[in-house]
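The chain below stands alone and is given in structure tokens; this is the form predicted alone.
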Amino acid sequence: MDLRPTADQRALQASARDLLACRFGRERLRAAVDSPALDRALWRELGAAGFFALRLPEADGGVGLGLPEAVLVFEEAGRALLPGPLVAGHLLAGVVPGAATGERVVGLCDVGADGARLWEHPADCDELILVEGTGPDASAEIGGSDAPPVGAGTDAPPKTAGLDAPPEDAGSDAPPESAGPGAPPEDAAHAYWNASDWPTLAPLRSVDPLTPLARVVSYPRRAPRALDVPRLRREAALLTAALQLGSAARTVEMAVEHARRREQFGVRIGAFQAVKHLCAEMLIRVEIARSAVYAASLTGQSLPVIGAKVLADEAAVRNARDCLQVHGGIGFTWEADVHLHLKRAWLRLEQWQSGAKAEEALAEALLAGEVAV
């Protein structure tokens, strides 16, 4: 297995971080905290630039790529910090019309893998789409059970987005799965199509002022859709994993920036060992969770995906909080652009698949054998 991207995956990623650059850069950036309502224009932007159809079929309007050139894409999108329902627009660009183009905003809940029932920008989204159930999911699976990775060894592209069945006529009145004949055992896991209003929230104060959160207290179930919720679950997490890692390097340029400029008693603090030995720490973690973010987008499967999540999640967070130590004061107020890194990453760290759950699926992997160590 080859970790190192292509050259046209190179320049892919260079390209997406050229476009954030010139449509999100740091004053777009400070302008939607003070505004955190999506920005419509910037999200249709996205759609034409192919950024939520890149895994879908050339013959279906996409890029026709895989999930390895997902993760790049995602991974720049972590590092500029850019705000949305990002995971759920790319994983349903081939199931809700409009998703593609950006010209509609769906949204993507989880009310069985975790109970956390969270939903991003609840009043940006125009759909949503609930998965629930206790079957196979990314932090439970373990094994070679699972599909084959979309685009992982492969050069053909994806039939779809993560998605293996067409959707269902959106709007349908059918009764729950649950109650016809032929319908899945009541703890398997599926998924229902909600229009926007439809879900009974509750309101919930978001750690991170760019993406505002809603619980969902409870639901409609008459319209369901036939998806693949374990693999939705699964990229779900990885794509995660990718903002998750982009944040991380981004904190460690951040960190060692600020280093190189400021001065105390007449010495750059750079020049210190124990700023040294913080950014050189940060710069380890993220390698480390890079390698393993790759490595789980090549083969897509459930274990690798478990442990790039938890990777990730630690270089996100523990680098948000050492590039703020590095930042001295200046780090602990809101106009340090640290601080939103470290918000986001408190935020993701409890998205499609907490740590704990992880590190304890990981666990059990080991004793039963499952990885060697």
Second form
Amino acid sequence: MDLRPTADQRALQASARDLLACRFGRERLRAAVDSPALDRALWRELGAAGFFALRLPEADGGVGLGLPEAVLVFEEAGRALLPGPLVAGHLLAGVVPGAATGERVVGLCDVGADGARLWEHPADCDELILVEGTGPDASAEIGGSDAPPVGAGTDAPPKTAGLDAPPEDAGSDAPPESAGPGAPPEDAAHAYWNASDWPTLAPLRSVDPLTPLARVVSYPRRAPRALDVPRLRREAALLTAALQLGSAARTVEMAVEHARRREQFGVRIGAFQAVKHLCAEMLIRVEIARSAVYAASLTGQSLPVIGAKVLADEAAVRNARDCLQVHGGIGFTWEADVHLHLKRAWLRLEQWQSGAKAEEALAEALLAGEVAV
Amino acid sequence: MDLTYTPEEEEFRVRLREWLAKALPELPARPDPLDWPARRAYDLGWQRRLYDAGYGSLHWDASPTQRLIFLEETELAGAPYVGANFVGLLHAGPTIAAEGTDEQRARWLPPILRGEAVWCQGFSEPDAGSDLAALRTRAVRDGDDYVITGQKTWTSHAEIADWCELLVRTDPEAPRHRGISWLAMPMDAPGITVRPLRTLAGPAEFAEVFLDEVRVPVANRVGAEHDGWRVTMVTLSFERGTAFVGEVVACRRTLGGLARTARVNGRWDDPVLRRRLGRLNAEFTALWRLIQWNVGAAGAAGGTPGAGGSVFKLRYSQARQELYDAAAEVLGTAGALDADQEWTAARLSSLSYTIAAGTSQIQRDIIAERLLDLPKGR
Ligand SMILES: Cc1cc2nc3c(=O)[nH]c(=O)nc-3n(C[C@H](O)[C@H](O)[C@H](O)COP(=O)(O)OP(=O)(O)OC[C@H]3O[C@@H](n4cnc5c(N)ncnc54)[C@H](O)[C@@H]3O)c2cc1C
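The form predicted together with its partner chain is what I want next, because the block you gave corresponds to the form predicted alone; please supply it.
Then the entire complex follows, led off by the chain already shown.
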């Protein structure tokens, strides 16, 4: 038992970091701020590097790794502030043709009872999977049947491909049969496959300059997909938590780098205890979130995932705020990258799991009286 | 990344669980938590049972993973807390195991394990708390003895202790960190006066200890003369890194009990309170994961916990206080003000967690300077 990544896992993470540093460094990041259209070439490169197909079986052209490895790679994407529907691309790699290689860009939008109905990068997606309904485990929102551990040191093949059963009328280009969400037909969770121009959208100017957003106001329930929606939501929340973790870890580094360089009153500001203590609290949030996220990736169960998302959200949002504080006036400018981390962290905070629902689910679990260790 | 246990470890868990199921119902009634002499007898008795069953040395002899299993299982089963044995089992003992000579290990460790000796920690002085290296208690060499004069304070369990891990200044001329030595002092030596201090949580828990020409053999020194600061860092790394680990499981049990109490008394209908409890659930779960992380890191570093212990200690001490504040909310006004409630006593004693074993401010300094490499300064 050792929660820390193995040498192989660290090597995988390092190579993801190198790839992103090469292909999505500071200049590319700032260019994306000015024109946030998805970089299709980069998307294909990510595909070629196995980013999306990481958990597909090798027989299907995938890398054959598990959820823990996916979390490590997503942590790097979070550090680099890589934009795009990364979670959708990864989770639907075995489902939507072309998603695994990055040839086609697929979006994923939760229009369920409490879903924010927000769609990332609407103009860049070739297609969209919508999920709705609260599913069997409404209290946990993203919960549901706890799948057996995925890739938790077992030899079992990764199950991503098993997310989907054959589509009932995939590929049909029949016109939409219904418009508008209205009342879901029943409470069970569903997934629908839509062409990117089928849903009706309300414009929304995204707070995150790197992530264009639209609000889905109505959509056709076309081409139902037999996706395991609870599992999809759970894994989406976990991968989103991993992105938050990466961002939180990056903002500590940014704060520490700045505190070591900037001088006031004739000393480096990092020598001031008030600044030191801000930085120390940032590191603590990262460590606690990291332990929770990594452990949740091993168990794959819904409650640990919910808890991990809560703590990773806190780490990303509060670290970005503290990082901004450590930067002083520069921190409030558009030129510093700090605001980009904060805005993205706010966005992810709203994705896949709301804080209130999550805390309610964690509270409910206490009544069961189990202290799982 | 791996959370699985080996078959041997699982077997160890099962055997321990079976043993606990038999041993716990046979225990005598628990003493009044404020009656330390009674607690001494009770806690030592429990340690003796563990020892006789072969579980006595788990605090420092076993693999880190076995230790975790031991802590999980004893806490889950509701076994007695280490209590009076805290210092001996959780930081003096491990320090002697790591830094002592073979002779010293043979002399002091078995009585700790057999539940025969209680240890206390004589580090802090009235003017040397956070700034521990400012300590002034003097030890002057006289033949084979040190002759010690000075004062210690906030010494937990001093009244009932047999031995004290004592920090003394052996070289007053040397720079502050260089002239310190770590000694094992028998508490019945002539010249020792223990004066209990009343705490905000009840009568005595700790005491002032006055030392007036107390003679301690030089053979009782652990580590080289004047090298006590380094030995002290080992002691503190155990105190911060591992000593509170078992309590996390206990806190999770407490939290579950709190939720059920709220359900019964109607406070559960308050969504703000519910969410607070839910968040604490995530917090204590993650603290347990952090422990598992630190155990791996300590194993890789040869057994001594590193500065990562400060990360754990700081977050845990805050979470524990939040837990008991939430308990007060669950009890409602009258309950929260009732000094006879068990929760109230626990809430009061939780106030010490951000102070004892190094304050939160000191832990943040350690994290900033040792883990983040920020410049030293004010
Ligand atoms: C319940 C309990 C049990 C204890 N048991 C023992 C024991 O068995 N043996 C033993 O030796 N000691 C024991 N202690 C003492 C404990 O280790 C000290 O109280 C602790 O280290 C703090 O020192 P102090 O009390 O002198 O506080 P001070 O050092 O005077 O601190 C007062 C305040 O100033 C802050 N402060 C001090 N220095 C700095 C700094 N450099 N930067 C920022 N803030 C600073 C502190 O954080 C604190 O908020 C115990 C304490 C408690 C509460």
